[in-house]
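Presented as structure tokens, the chain that follows is alone, the form predicted on its own.
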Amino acid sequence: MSEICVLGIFVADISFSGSKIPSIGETILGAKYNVGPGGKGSNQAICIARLGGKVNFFSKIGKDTYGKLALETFKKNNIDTKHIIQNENLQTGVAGILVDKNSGKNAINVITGAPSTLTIEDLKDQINLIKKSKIFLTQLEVPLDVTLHCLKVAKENKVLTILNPAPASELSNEFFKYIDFFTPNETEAEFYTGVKIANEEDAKVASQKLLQLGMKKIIITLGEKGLFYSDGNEDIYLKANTVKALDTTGAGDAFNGGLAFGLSTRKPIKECLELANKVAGISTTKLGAGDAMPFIEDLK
């Protein structure tokens, strides 16, 4: 039985590193480029597997060069590929990532490809695995009706649910009933609350608004400022770990993977947050997304 089920997308990340992120109409000469595994769900599943968690990843890919990269990536990271749907008429997704090599900050355009056609019917076997798992983790990169259905099934079967609301999308109120942990970054939290987050106090105001929607626990990740957690009774603010960031792509995925892994080991919430914070920090010291996910030995 898998402890953690992750629903999401795989994309091939094509990242370009340069002295800055170009403005509209501007051409710059970059430093180097890299093609590697990406997609929020895939990155999160790789993170969990590398930390030693038992994970099932559900997605859809094409039968093409990037689909081959997906399968090779999952095998290399000991992630079972039998729940990945392949379709020769669809393209595996890609993401174009522009990275500022001085700050590690990025701008991303994602073409989801095959997973954008995922249906509830496609996932009927996988949904049975969700029912038997401890934790269900997902994002907003697959069709919303599929995401909602899986969250609902998980909650009805007493499975702990984590929704990483990225990219931020309009959600019906029904969504919020089935979410235990809601993990937006500061931009996504602002999208759902209208609160611009500059500090811990703003994060507290935003988390109170989010709790009123019906979710149980809110974690707002604040990049280099750390994170803010609230469940309505307890508030926890953690500073970010000090690291030399090379590339922040996938840091949020490392955080969510670390959080899911920590929760699966039944650690107290503060320890889970500290672990996830550390995992996210280490991920920014390497280039790429999926390939930058830390191994358990990197945490020592």
Contents of the next structure:
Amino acid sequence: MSEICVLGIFVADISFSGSKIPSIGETILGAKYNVGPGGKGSNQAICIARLGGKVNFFSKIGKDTYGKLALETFKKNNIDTKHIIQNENLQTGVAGILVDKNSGKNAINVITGAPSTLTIEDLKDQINLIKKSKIFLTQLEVPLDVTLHCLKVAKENKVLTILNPAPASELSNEFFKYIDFFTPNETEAEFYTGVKIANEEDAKVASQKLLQLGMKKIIITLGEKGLFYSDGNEDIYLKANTVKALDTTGAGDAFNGGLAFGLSTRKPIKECLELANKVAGISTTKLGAGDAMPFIEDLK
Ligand code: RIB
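Would you generate the structure of this protein in the form predicted together with alpha-D-ribofuranose (RIB), following the form predicted on its own above?
The next block holds the full complex; its first chain is the one shown before.
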């Protein structure tokens, strides 16, 4: 039995690192480029596996060069590929990522490809595995009806649910009933609440609004400012670990993977947050997303 099920996408991340993120109409001469595994769900699954968690990843890919990269990546990271749907008529997606090498910040355009055709019917077998798992983790890169259905089934079967609401998308109120942990970054939290987040106090106001929607626990990740957690009774603010960030792509995924892993080991919430915070920090010290996820030994 897999303890953690992750639904999401795999794409090939094509990253361009340079002295800045170019403005509209501008051309710059960059420093480096990298092609490697990406996609929020895949990054999160890799993170959990590298920390030592039992994870099942559900997605759809094409039978093409990047589909091959996906399968090789999963095998290398001990992730079962049995539940990945492969369709030769579809393309595996790609993401174009521009990275500022000085701050590690990025701008991303993702073409999801094959998983944009994912249906509830496609996931018949996988849904049975979700029912038997401890934790279900997902994001907003696959069709919303599929995401909603899986969250609902998970909740009806008493599985702990984590929604990393990225990229920010309009959600129906029904979604909020099925979410235990909601983990936006500050930009996404502003999208869902209208509150511009500059500090801990703003994060508290935003999290109160999110709790009123019916979700149980809110974690707003604040980049280099750390994170804010609230369940309505207990508030926790943690500073980010100080690291020299080379590339922040996938830091949110490392956070969500670390959180899911921590929760699966039944650690108290503060320890889960500290672990996730540390995992996210370390992930920014390498270029790329999936390949930058730390191993359990890297945390020592
Ligand atoms: O969270 C980072 C990820 O978002 C990248 O790997 C990119 O592929 C997009 O899905």
